[in-house]
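Take a look at this one chain, the form predicted on its own, written out in C-alpha cells.
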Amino acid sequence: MLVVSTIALTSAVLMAWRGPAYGDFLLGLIVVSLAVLLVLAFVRLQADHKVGVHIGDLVEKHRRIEELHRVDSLTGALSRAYFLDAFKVQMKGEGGRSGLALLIIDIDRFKWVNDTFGHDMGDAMLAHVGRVLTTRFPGALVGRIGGDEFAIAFAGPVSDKTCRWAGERVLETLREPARLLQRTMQTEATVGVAWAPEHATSSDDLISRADLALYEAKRAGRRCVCTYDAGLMKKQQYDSFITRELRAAILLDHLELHYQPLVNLSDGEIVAVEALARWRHPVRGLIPPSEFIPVAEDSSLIELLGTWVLRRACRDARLWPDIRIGINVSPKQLQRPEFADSVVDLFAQEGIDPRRFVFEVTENILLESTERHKDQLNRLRSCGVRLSLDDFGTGHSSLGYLREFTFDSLKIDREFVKDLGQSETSRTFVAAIAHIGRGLGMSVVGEGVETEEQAKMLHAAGCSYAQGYFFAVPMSAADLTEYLKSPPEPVVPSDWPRSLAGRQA
C-alpha cells in the first residue's frame, strides 16, 4: 500500500507540473502496478496457506509421534520409556508425601504360551492383560516395561495391606477366563510390591525394590504376591555371593559328590545310588544345597554344575559296575538344544555305557514342556539312560501330562511318606500313586523314608524301591565303596509282605 500511495501522489505531482498526457500514462502505470501487486498478494496468500497446511501436517505428525512414544500399540498401555518419565515426576510429587505404590506382574509360562499356541496367541494375550490392567485400574499409570512385564504405579495412602489386596486384585483379575483366538484362556501372574517413601526415596531405587519382591515371588512358585522387605537386600547380596563362589568352587574342583544308596524293598538289597552335589567353602563351611541349588537354578550355573556332576558320576561308577547312579536333571539344561548330544559325548569320553544312568527330572517338566524337552528326554532315551519323574504329587501333577512322556520310575515325594503312619490321606494318596506308576509300566520308589512303618507302608502300598536315612544316609565315593564292600545286614524283615517281591529296578 506503501508503493501504491507513493506512485499516486508521484503521479499527481507530475500531472500538475508536466500536464495531463504524462499524467495519464503514469495512471495506467498505478493501474498495472496495483494488478501486480494483487496478484503477487494472492501468491503469497496461497503460499502462506501452504505453508500453513504443512505446518498443521508436521504438527499432527509430531502429535501421532508422541502417541506412540506414549503408548504400547499391542497392549494399550504406556510405554516402557513413557512410563518410567512419568513415574519418576510422580516420585517427586507423591512419593515423597502421601505415598506411591509400585507393583510389577510377570506374566507366568508366557514362553509356553507362544511355543504351544504360536505367537499370535501370545500377543493376543498380552494385549488382553494390558486391556484388563488399564480398564480395572483407572487413574493409576499402567506401562509395558518388558516383553511379558507390566507396571502399575498409584498413589495414596500405602501400606503392606492396600499394596497386597492391589496384588491380589491384580491376579484376581487376569485370572478370570477370557477369550482369545477362538480360545478360551486363563491368565495368571506373579506380582512383587514397593512402596514409597518407605521402601524407597528415588524411583530407581523402588523398581529395584519391587523387582527384588517379584523375584521373591517367583522363587515361592509363581501365582502369588510378595511385597519387599529389608531381608529381600540382604539375600539378594548372600545370592550374588554364592554365585560368585559356586562359579570358583566348580571351576577348581572343590566340590564333594555324595550318593545316597536306593533299596528294593523285597530283600533290602541296593540297587542304585543317587548322586548328591555337597559344597563345602573353605571359609563358611558346609552349604546347603537347599541354598545353592536355587541360586545356580536361576542362572546359568546350573549348566556348569550339571556337567561337573555329571563327568564326576561317570569316574565314580566305575566302583561299582553293577550299580545304577541317578542324576537331577533341571529344566533349564533340557532347555539347550544341544544338551542331549553333549550328554552322549561325555559319555562316549568317559567310555562309560549310558544304561548305568537315571536322569531324574522334577514335574516342573510336565508344566513347561515344550517339544524341546521332548526331544532331549527322547534323545536321552534312545541312547538307553533311564528317566525318573522325581519328587511326584507336590507339583502341578496331572495325568494327561504322563501320557507326553516315557518315565521308567516314578518317585513319591517325601511329603507324603513322612506322614504315612498319622495320615490317611498319605496312606491313600501313595498307594494310588503307587497302582498308577506300575499300570503305566514305571516302578515306583519311595522317598526320604526315616522308620520301619514308613517303609514297611511304602511295601504294601505297592512300592517296590525306597531310599531315606532309615536305609543308608548320603556318603562319599570312598565310604559307599567301603559300605559295598560289608554291606549290613538287610532292614528288611523276614513278616513283610512279599507280594512284591522280584520287581527290578
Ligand code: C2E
Contents of the next structure:
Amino acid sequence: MLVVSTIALTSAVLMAWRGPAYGDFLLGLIVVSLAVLLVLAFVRLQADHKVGVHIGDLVEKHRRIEELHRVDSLTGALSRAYFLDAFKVQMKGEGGRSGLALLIIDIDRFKWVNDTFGHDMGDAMLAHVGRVLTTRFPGALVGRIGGDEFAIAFAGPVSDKTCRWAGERVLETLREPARLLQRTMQTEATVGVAWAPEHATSSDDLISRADLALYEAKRAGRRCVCTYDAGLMKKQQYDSFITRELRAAILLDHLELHYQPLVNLSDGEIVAVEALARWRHPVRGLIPPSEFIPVAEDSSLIELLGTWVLRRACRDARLWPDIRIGINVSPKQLQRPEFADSVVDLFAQEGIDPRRFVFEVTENILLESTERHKDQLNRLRSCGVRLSLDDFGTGHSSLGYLREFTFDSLKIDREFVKDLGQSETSRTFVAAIAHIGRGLGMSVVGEGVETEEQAKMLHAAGCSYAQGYFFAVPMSAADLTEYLKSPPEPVVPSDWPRSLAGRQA
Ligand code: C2E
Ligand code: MG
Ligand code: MG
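Can you switch from the form predicted on its own and show the form predicted together with the ligand instead?
Full complex below, order starting with the chain above.
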C-alpha cells in the first residue's frame, strides 16, 4: 500500500510539474504495480491459509495425544498420572471442606482370569470394570491406577457408614453378570476406603491410608470392603517389625518345629505328625503362626521359612522312621516355578525318601489354581510326595475344583469338628464331606478334635484319621520321641476301642 501511495503521489506531482505525458506513463506503472501487488497478496493469503490448516492439525493432534495420556485407552478411566493430579486438586478443595472419600478397588483373582481364559478376557474384564465405574458412578473421579487396580473419589459428606455403603455399591455393581467375549462373567473385587479430612489432608497420605484398608480387606479374605482406622497403621508397624525379626530368626535358626500326631481312628495308632512352626521371640515371647505366617506370605519370607521347615523336618524325620510328616505349604511357594525341583533336590541332599512326606495345601489353592500350581503339585506327586487338602470347608470351596487335582487326603477343618455333638448341621456337613472324600479315593482326617465325643462322631461319620488336643498337642521333636516311646496310659471308655482313649499330652 505504501508503495502504491508513493507511486500515486509521485505521478500526481510529475503531472503537475512536467505535463500529462509523464502522467500517462506513471498511471500505467501504477496499474502494473497494483496487479503485481494483488498477485503477491493472493499468494501470501494462500500460504497463510496453509499454515493455519497446519497449525489446526497440530493443535488437534496435541489434543488427541493429551486425551490419550489423560484417559486409559483400554478402560476409559483416567490414567494414573491424570487421576493423581485431579485427585490432588480435589483434595485441596472438597477434601478440606465438605469431605472426599477415596475407594481403591482391586479385582480379585485377576491373574487367574488371565491364566484360565486368556489375556483377551483379562482385557475385556478391565474394560468392563472401567465402563461400569465411569458410567454407573457419574460425577465421581475414576482412574485406573495399576494393572488391575482402580480408584474412585466421591465428594460429599463422609462417614464410616456412607463410605462402607459406597464400597458395597461398587462391589454389587461389579458383581452383576456381564457378557464378555461370549461368556457370562462376574467380576469380584476388594475395596479399601479412606476419607478426608478425617484420615488425611494430603492426597499422598489419603492414598496410602486407602491402600492400607485394601491390604486389610485382602487379608480378611477379599470380596469385601474395609475402611481405614488408626489401628491399621499400628498393625502395619507391627507387620514390619515381624518381617524384620522373622528374617533374622530364620537365618539365625531361632525358630522351632513342633509336631502334632495324627491317629488312625480305627486302631489309635499314630500314623503321621504335622510339622508346625513355632517362634519364641526373645522379648515378645511366643508369637503364634496366625501372626507371622500371613506376614511371611505377603513377602518373600515364606519361601525362606518353607525351606527352613522342610530341612528341619527332614533331619527330625530320621528319629521316627515309621511315621509320615505333614508339611504346610503356602500357595505362594507353589507359585515359584522351581519350587518342586528345589524340594526334590532338598530331599536328595538330606538323603530322605519323599514318600515319607505329606504336603498340606489349603483349599484356597483350588480357587486360584493355575497351570503352575498344577504342574508343581503333579511334579511333587510323581516323585512320591502325598498331597493333603487342609482346612477343608472354610475357604471358598467348590466341589468342582476337586476334580482338577488329585489329593491323597482331605482334612476337615476344626470349625466343623468343634460343634459336633451340639449341632446337627455340623454332623451332616462332616458326614457329607467324609462321604465325598472317600468316594474320591481320599482318606479323611478330622482336625481339632478336643473331646472324646467329637472323636467318636468323626469315626461314625466315616473319617479314618483324627488330630487334636484330645489325642496330643503339638510338641518338640525331643518330646515327640519320648511320647512315642511311652504314650500316656489311655483311659478307656466302656464303648470305645481301647487304643482310641484320650492320649492327652
Ligand atoms: P493347620 O495347618 O490347620 O494346623 C493345625 C492348627 O490347629 C495348629 O495351629 C494346631 O496347633 C491347631 N490345633 C491342633 N489341634 C487342635 C485342637 O484340638 N484345638 C484347637 N483349638 N487347635 C488345634 P497352629 O500351630 O497355631 O498353626 C496355625 C496355622 O498356621 C496352621 O494351620 C497352618 O496353616 C499354619 N502354619 C503353621 N506352621 C506352618 C508352616 O510351617 N508353614 C506354613 N505355610 N504354614 C504353617
Ligand atoms: Mg495343616
Ligand atoms: Mg488345618
